[in-house]
Structures are given as structure tokens and as C-alpha cells.
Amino acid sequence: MASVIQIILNGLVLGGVFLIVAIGLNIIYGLNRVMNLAHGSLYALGAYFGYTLVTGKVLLFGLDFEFGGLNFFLALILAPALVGLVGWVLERVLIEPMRDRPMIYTLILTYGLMFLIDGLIKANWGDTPHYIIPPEFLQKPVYIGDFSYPAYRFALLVGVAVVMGLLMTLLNRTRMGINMRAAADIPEMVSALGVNLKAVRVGAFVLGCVMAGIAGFLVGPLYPILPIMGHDMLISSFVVIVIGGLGSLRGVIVAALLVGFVQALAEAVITNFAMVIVYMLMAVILVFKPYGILGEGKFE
């Protein structure tokens, strides 16, 4: 029963963080027809900006310089900001130039920008890797009876919780938000009513950037962190945004959940091949379901 629990509560943990940066990846291309394939790198980013902030230790390429480190609390509101900056900066640079270009343009542009952000991490912080320490209340384990459970997870359940709430409320009670689940399927009706879409688009690269920033910094305490850590997550993202359908919110929802379980149970019944069982969950529903779970798909 205890080891049941334990599968639930493991793909509970890994849905959540797949959801964080597959919806923001989701929320990129909606709005902006670009597939962010640096969205992993950023997902790094967030952890090393976390990494950072936390242990107050500075890195710039090679010069060291120590400020006492934050609050753990406070690093996790403004590492993502700086994703965000950092997401600001590359969408008015590079991404704004090739909106009206065929979509091939952003994805060999965005498959540069995750080898260029790796580099410069690796660059930056090298290969060791890193830990971000959760206050010391985090650090203990939570009894429920017999079972025991690190409390970093129990936490990192409820932080996705939040998150997924201040999203939902940003996109449904917000005007900001309204404007973008509109420009989403009706940009040129939004444009005539005069809202300014190009400012919709950036939010959302914005909003998109700042939720692999979460993610990366959430996971910070649970896996080491390394410059390439993005990479994978990538890949998973996708795979939950094919199931779950592309440009489908609600879609991706129930996809990053399924695959966190799908992924859960498997790596605790067949360790080595737990990946081969999601792409072939992935492969499945591609056949019977083309359009996503939920038959909410766009495809371009």
C-alpha cells in the first residue's frame, strides 16, 4: 500500500512539473506560432538563477562575489523573473524579426538559442552540479501513518496548485488574460477591436518563459542541476503537448498528469524502459486520438 501511495504521489510530482513548462510552451505558441525549442534551456535557467539567488553565491564567467544569498520564498518569485527578462530580451531581439516568416525560421532560430543559453550556462557556472536547499522545515519527512514522504514534494505539490490557480485566474479574470485566450484563435478580430496584439504576443512569450523558470527552479531541490538538464525536459514537454494536443490548455492539463503517472509507475516497475512506455502512450494516442486527448489540437 505504502509503495501504491508512493507512485501516486511520485507521478502526482512529476505531472505537476511536466504541466508548469509544457502549459507555458502551449501558451508560446499560441499566440505566437513559434515552437520555442530553447524552452528547455530556460527551464535550466530558472534553476541556475535560483541556484544563485538562494546561496547568494555570483558567478560571471569566472569572477566570484558573494551578497549572503535570499529568502527561499523570494528567490522563487524573482529567479523566474529574470527567465522572463531574459525571455523579453530574446522575443524583441530575435523572435519579433521572424513572426511573419514561415514557422521553420523560428524553430532553426529557437534550436540555436538552446545551444547558445547551454553554453553560456556551462560557461557561467560549469559542469558541477548544483543543489538548491529548501528551508530546513523542507527538509524533513512527512508521516502519515507508516509512510513517510519528503515534505520538498508534499510543498512542491501545493506550488504547482498556486501556480496553476494565479494562471487560471490571470486568463479568465483578467483582461490581460482575456486578450490572450482571444488573440489565440482570433487575432485579427482582437486587432481590429483595437487592442495592441503586438503587446499580447510578448506577454505571453513572457508568461511562457516565466513558467520554465518556475518549474526549473522547483525541481532545483529534487534533481542535481546541470546545463544540459533542460534537454530532457524538452522532450517530455512535447511529448505531454502531442497527447494532450497542440494549443489545447485543458488538453495539456490531463496529458502532463497522465504522463507523470504513466512515467511514475513505470520507472518503479521497469526502471530502464520507463520513457520507451510514455512514447508509446504518445504513439497511441497520435493514432486514435490525432488531434490530442481531447480533440482540442490545432496543427499548422
Contents of the next structure:
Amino acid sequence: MASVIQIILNGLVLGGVFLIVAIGLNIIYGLNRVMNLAHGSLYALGAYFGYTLVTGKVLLFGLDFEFGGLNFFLALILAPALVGLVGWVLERVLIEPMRDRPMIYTLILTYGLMFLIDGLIKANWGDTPHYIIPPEFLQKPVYIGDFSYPAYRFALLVGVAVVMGLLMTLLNRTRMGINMRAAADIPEMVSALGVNLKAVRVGAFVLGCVMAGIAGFLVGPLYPILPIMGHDMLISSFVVIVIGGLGSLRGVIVAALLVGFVQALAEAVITNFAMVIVYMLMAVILVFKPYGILGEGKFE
Amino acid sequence: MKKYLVLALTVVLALSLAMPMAALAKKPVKIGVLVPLTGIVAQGGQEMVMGIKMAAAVKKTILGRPIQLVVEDTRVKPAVAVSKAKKLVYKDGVVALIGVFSSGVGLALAKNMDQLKVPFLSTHVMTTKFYGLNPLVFRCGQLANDQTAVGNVQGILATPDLKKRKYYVLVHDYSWGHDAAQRFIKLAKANGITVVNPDFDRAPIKTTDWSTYLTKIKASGADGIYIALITNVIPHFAKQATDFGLMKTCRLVSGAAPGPLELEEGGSATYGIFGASDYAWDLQRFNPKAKKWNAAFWKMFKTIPSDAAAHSYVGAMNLFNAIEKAGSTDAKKVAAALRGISFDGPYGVVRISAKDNCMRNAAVLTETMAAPANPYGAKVYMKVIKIFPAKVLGPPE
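Right, and the form predicted in complex with its partner chain of this protein, after the form predicted on its own?
Below, the chain from earlier opens the complete complex, with every other chain and molecule after it.
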């Protein structure tokens, strides 16, 4: 029984991380029609910014200095904000000039950006894996009778729920969010109503990058922080998006949890073929539900 | 006048003949270094390069010619490594290949040695398939899987806290991991050590989330874990095992030595990893050569001396000395010189067996714990708790 509960929790943790990364990617695509292949690298950047802020060890291509380090929770807000800032610069300088061109241009551009960001990370932080050290009370396992589970993983689940709650509030209850959702469906109409479509698109791009940064920070205490950590996450996010339906937020939520569970369960039962099962699931969905598991996808 | 003209022409002719000879005399001896510089083992690859660079700096020249290292990134992919090796041999003109992290990569390269026609000395391939594999293929570095298994089983038997435990075997899913698991399980069974999963568990190399495996280990009832995971991954696994509360009840025995920088990042969560390997910087308590080497390494690179660097240093010294001994860069002559050669370095005498082209040397059993004050600033270290003579580890010759 304890093993079953652990597998369920493992699936939830995995699915929660996939969800935040994939939903960011989906928001960017939904508003900008940009398939951001550098999204995984922005996720890695979130982890590295988090590591720098928490440890206080600032590496700036040789101009290194140290400060006392920030509180973990403050860093959790600042690191994604910094990723958002990077996203804003990328959008203004590189993505915006490409907006009227076919999607293949931004696809190639962001593919190149992925390698550029990874290279810069490697040049600055090196290859040594790092961890973000969480507060003391999150470093120990939680014991419930014979059952134990890491406290930080419970905290991560709470973090994912809070982030999703805030995101849904933003999208459903604020003018900016409502404009975003409307612009994703009928941009011309939104523009005709006097809404600054450019600002909405920039906002969506930055929001997507912030989501990648949050996910990167949250996994920092769990997995080793490495320059290439975003590559696998990018692939997993695509799997989630394909299953959930490109541009469908509800679909992505369902798909992320489904992929997390399938992967955790498959790893527990047939280790070697866990990812094969996940890709088979994606193939089946593509064949029988090409618009995603809820049929809400917007493929173009 | 005519006499002077003849004399001048003779001088010019002599100079023109002598110049290529002088140029040839100073032409560097090129050595191809194949290491992983990207991916999860990139740190290990960089440490290998450090060890080989240090050997080149110590050796200075071979056959009176400077040493030039040409470094290529294998990305731990067999196909990439083979193509880089071809580039090194055919384009750069290297006279020997050294390095290589993974058994899969090493075996792929070994298949191509008859085409490449240069000696290949691996410093990190641990598979037992390397014994006598090819006249041009050598191992001089990290202990082979059979040697590690002997060291670990002997270590388990000699340590009361490890002896009575039931072991769950988890390895990385490729040739080295499988070989390491099979060697350990066979030897463990023969020595009465209980293994709860004789078919052993295999994790993909890219695994970063070990939660599912930790869940399985808990469910198995094991109170010992035998891992054969890539060196740089070991501390990550140990950290997650600690997060799950598993290290409170379980002991971890490793088929490879954990990377020192990764141990530092993992901190106290990585305490309690046992394992046989041939080097740990704590060897300086027993061997003055280790102390001297550690100090020189620290002076040169300002980083904690690692086993990856030490293996690579020793392997490179044996290779450089073999070329010198051969008196030529001819592949067959260098290979012949490598057979039986030995070097007394940071972890004692390392001899390449003339029988099977693989090294024999002493090894240590270590346990990771909080480091005492040390010149390298290390907070976690591999404490040497037992030293095995080379004869004990074998294999017999």
C-alpha cells in the first residue's frame, strides 16, 4: 500500500513539473504562434538563477562576487522574474521582428537560441551539477507511521497548486488574462476592440517564460542542475502538449497529470520501457484524438 | 671568387637540408584525447583532461619532441566517439588515443582499431570485455568490474555493518552497468551475501528523478543497495535516497567512485557511500606519492583531486613512457612497449599486464563522510578504510 501511495505521489510530482513547463509553452504558442524551442533552456535558467540567488554566489563570466544569499521563498519569486526579464528581451529583440514571417522562422530562431542559452549557461556556471538548498524544515522526510516521503516533494505539490491557482485567477479574473484568452482565439476582434494586441502578446511570452523559470526553480532542490537539464524537459513538455492539445490549457492540465502517472507507473513496473509507454500513449492520442485528449487543440 | 660562391652554395644547401630535419625534430607528438565534455558526465570528462594535461606537463617531451594533446568531445555516444577518433587519426595525425568514459563507447572504438591502426588506452572503461580484446586496445585507469566486485564483496565481508544486509542491485542500463551487476551478484552469491533482485534493476542513463527506484527499493525490504551508476550520478542518487529517508536504514555500496565536486554539492546527504576504487585523495595518509601528487594537482588546477584525474594521469604517464620506450611512434612498437609497462604514481604501482593488456594495481575501500581540515577545501571526502593489494583484486595472470 505504501508503495502505491508513493507511486501516486511520484506521478503527481512529475506531472506537476510537466504541467508548469508545458502550460508556459502552451501560453506562448496560444498567443504568439511561436513554438519556443528555447523553453527548456529558460527552465534551466530558472534553476541557475535560483541557485545563484539562494547561495549568493554570483558568477558573471569571471567577474564573480558573493553576497549573503536570499531567503528561499524570496528567491522563488525573483528567479522566475529574472527569467521573465530574459524572455521580455528575447521577445522584443528577436521574436517580434519575426512575427509576420512563417512559423518556421521562429522555430529555427528558437532552436538556435536554445543552444546559445545552453552555451552561455555552461560558460558561466560550468558543468558541475548544483542543487538549490531548500529551508531546513523541507530537507527531511515526513513520516506517517511506516510511510515516509520527502517533505520538499509535498511542498512542491503545494507550490504547483498555488502557481496554477494564481495562473487561473490571472487568466479568468483579470482584464489582462481575459484579453489573453480572447486574443488566443480571435486576435482580430480583440484588436478591433482597441486592445493593444502587441502588449498582450509580449505579456503572454513573458508569462510563459516565468512559468518555465518557476518550474526550473522548483526542481532545483530535487534534481541536479545542469546546462542540458532543459532538453529532456522540453521533450516531455511537447509530449504533454501533443496529448493535451496545442493551445488548450485544460487539455494540458489533464495531459501533464496523465503523463506523470503513466511515467511513474511504467518506471515502477517495466523500468526499461517507461518512456516507450509514454511515447506510445502520445502516438495513440495523435492518431485517435489529433486535437488533444479533450479535443480543444489548435493545430495550424 | 668562384671558391666563395661554391662555399656559399654549400652552406645554403646544407641549411636547406637541415631545416626540415630541425622542423621534424620539433614536430610535436600528437595524442588524441577522447572524453565526454557535454552531458551529465561532462564534469568527469573535464577531470580526465586535467589528469592527462598534468601528465603532459610533467613529462614535457616524448622522443625529444613536445607533446600536443588534441581533445575531442565524445558526448558519451559511441557513433560520435568513432567519428571523432577517425578525425583525430586521419586528419590531426595523432599517434595514440587515450581517455573514453563509457564501456559502450570504448567497445565501439575497439571495433574500429584495425582501421585506425593506433594504440588506444582507455582510462575509464570498466567492462570485463576489454581483457585481451585487441592487440592495440589497453586499459589503464579505473578498476574493471571484476576487480571492483572483488573489492566491494571483500569490503562487505570485512565490515560488520555491511555483511548481514540484503542488497538491492540497481545499475545504469548499458554494457558497463550490466557487466558490473552480473559480476557483483555472482561473487556476492558465492560469498553468502543476499541479493534480493538477482535479475537486477536498470535505470536509463538520463534518469534524474530516482523516486520510482527508491520506492521499489523500499518495497523490496532490502537494507543494502549496490549501485553501478556513472560516477557523477552517484551523489545525486544518494541525495535523493537521503531525501526519501532511505539512508537511515540502508547502506549504499557503489561499483564506481563518486565524483568529488558532486559530493560537495550533495553535502551531508552523500555521507555513507562505500565502494572500492583505486584512488581517493585520502590515500595521502598512507602514500607520500599521493600527497605529492595531490599538492601538485591542487597547485595546477585549484580543484579537489579526483579519481578521474588520477586515473587519467597514470594512464597518460604509462602511454607517454611506452612511446619513449618504443623509441618510435609506430603503433605496433608502442603497443609492444605498453605490454608489461608500469608507473609508480599517486596510487602506487600500476602495471599493464602483458597477458591481457589491462592494468593491475592496488585499490582502496572508502566510505564518504565529513572531511577533516584539508588543503582542498573539501567538506565531504572518501575516507580510506581498507587497502587491497593488487594480487587480491586480480584477475590472475
